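A single chain, nothing else alongside it, follows as structure tokens in the form predicted alone.
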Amino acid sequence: MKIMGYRRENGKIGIRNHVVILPTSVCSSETAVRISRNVEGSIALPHQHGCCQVGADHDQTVRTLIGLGSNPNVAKVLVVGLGCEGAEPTYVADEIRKTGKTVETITIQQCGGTLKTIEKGTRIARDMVQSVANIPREEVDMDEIVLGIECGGTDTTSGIAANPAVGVSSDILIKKGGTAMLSETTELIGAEHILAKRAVNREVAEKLIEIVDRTEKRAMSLGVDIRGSQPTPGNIEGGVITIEEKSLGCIYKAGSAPIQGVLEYAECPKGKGFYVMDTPGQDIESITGMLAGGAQIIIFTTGRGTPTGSPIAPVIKITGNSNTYNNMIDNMDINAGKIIDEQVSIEDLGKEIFEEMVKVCNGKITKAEALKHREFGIYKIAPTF
């Protein structure tokens, strides 16, 4: 199946054409934001990390920054560093540059302070935006699409309508040669043994069980039994009263395809098909992990409603609750509540979602994009030192 996308230097396919201003630490985030404000068409990704992190936590932040810059939806990157942070700017830029795309690097200390960095960065970003503006879309294959699947603000309709329909659309994409990934490890708790039966081999099944166990132990190290803190108060108010209920509804988003592998946060899939990524249940951090893992498009189900978007990928918002759809129609793209209210089949709604996904890949703007919802956050796994 063909769509119209942007073919990148490394053969990957973008469905958006962003110029990203990428700070490597919290110390350079404000400067990156000010550069982006000066240049229409550029997007800054400010965050709170990049320095005084150690071990796996440091590695994860660096991997995430590299992955975000490498995402196929990003045409060019300006890396903005302070100059002395742990997430070394030239290393991040060099790793992104391996994709073949243009990457420039500036540091505040070398430029001589905030104003000089903003001035230099603005000129670079302006040139980048002008140079990517005329890149034409071309006919490319849908099998290059990596779909990230997310849910948030769950209620009872999520597991009954929206999530199963998304599972159908995921299956359609995979049958056409594409890739999809499920995230939110906390929302696999109590259902991991069911999902693990779909693993392609024992190693993948054991890794799936391991990430759930690891998540529970991490919470226990803080003196918290996560099974007692989930579902959230909002989930319970929406009729989902146990973590097992929430998880059993959540995994419907995974469709029926075999699980090819289990990814660490911000890790790219090694092949095509269906994957699970170890992310927190926190929506923003979870989506960021999938973007860094190469997802060009996100499908987001929500029973109670949330406006969450993304800075570099379109987010299609789907609710299984018709009341939420009507109440938040400015944010919702598809009403899967038709499955409950109008007896539309799950299969037909899944096809509707897939057709919408194709339109968005071809350039249709989602409501989250139109409203400039660009929520962004990197998952941190350890204290800062």
The other form holds:
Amino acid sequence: MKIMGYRRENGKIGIRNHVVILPTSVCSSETAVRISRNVEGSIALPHQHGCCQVGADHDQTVRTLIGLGSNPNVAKVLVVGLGCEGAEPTYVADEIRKTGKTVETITIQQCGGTLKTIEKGTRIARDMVQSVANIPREEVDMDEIVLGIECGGTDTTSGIAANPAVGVSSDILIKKGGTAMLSETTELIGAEHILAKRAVNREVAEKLIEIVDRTEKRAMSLGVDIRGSQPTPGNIEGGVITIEEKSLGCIYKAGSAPIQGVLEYAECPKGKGFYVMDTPGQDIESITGMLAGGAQIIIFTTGRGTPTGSPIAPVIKITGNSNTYNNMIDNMDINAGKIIDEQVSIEDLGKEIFEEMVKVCNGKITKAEALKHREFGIYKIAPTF
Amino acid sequence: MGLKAIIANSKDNVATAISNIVKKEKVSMNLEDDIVEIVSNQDIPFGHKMSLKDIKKGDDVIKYGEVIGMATQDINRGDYVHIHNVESKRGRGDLTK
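Given the form predicted alone, corresponding form predicted together with the partner chain:
Then the entire complex follows, led off by the chain already shown.
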């Protein structure tokens, strides 16, 4: 199936054409934001990490930054470092450059402070934005699309209506040769045995069980009652009473395709088909992991209603609750509540979601994009030192 | 009159309300090809759960054909099932203390 996208130097397909101002640490985040404010068409990705992190956390932050810059929705990248952080700006830039796209690097220490960095960065970003503006969309195959599937602000309609319909749309994409990923390991607790049966081999099944076990043990080792955060107060008000119930409803988003592999946070799928990524249940950090893993588009189901978007990929908002659809019409793209109120079949609603996805791939702006919802956050495992 | 609750799986011992249910209301729902009717013992809000069977304290609560938690008190058929009578069995660091 054909769509109109941007073919990148490495053959990957973008459906958006962003110029990203990428700070490598918390110390350069404010400066990156100021540069992006000066240049229409550029987007900064400010965050709290990149320095004084060790081991897996350092690796994860660096992998995430590289993955974000490498995302095919990003046309060009300006890396903005402080100059002395653990996440080295030149290394991050060199790794992103392997995709073939133009990457420039500046550091605040070398430029001579905030104002000079903003001035230099603004000129670079302006040139980048002008140079990508005329890149034409061309006909490309939809099998290059990587879909990230997320849910947030769940209520019981998510498991009954929105998530099963999204599962249908994910299956359609995979039948057309594309890729989809499910994330939020916390929200697999209690449902991992069902998903594991869909793994293509024992190794994948074991890794799936392992990431859930790891997450559960983390909660146990802290001595915390996971009910303090999962389900959330809003989930409970919406009728979801335990993490098990939430998880069992969540996995309907995964449709029925075989699971090809289990990815670390921000890791790109090695092939096509369906994958699971190890991310937290927190929506923003979870979506960021999938963007860094190459997702160009996100489908987000929400029973309670949340405005969350993403900086570099369109987010399509779907609710299974007609009250929420009407209450938050400013934010919701599709009402899957029709499954409950009007007996529309899950199959038909799944097809409607897929058709919307095709339109968004071709350039239709989602409500979250139009409202500039650019929530962003990198997942952190351990304390900083 | 339309259905007011949904049973996700024939193994389930709870159903999900798809409209607000009031106390002593006769609630109809599909169970495979049949329609079952259960009288509610309390008010049950939209999206919340109702018991299809008597569930003893300590027994599993089943939805989607799978365990979603454990009854913390005896639950009667038709009861409102929520956090006051069910709790999670997973990820509970507080239980290991």
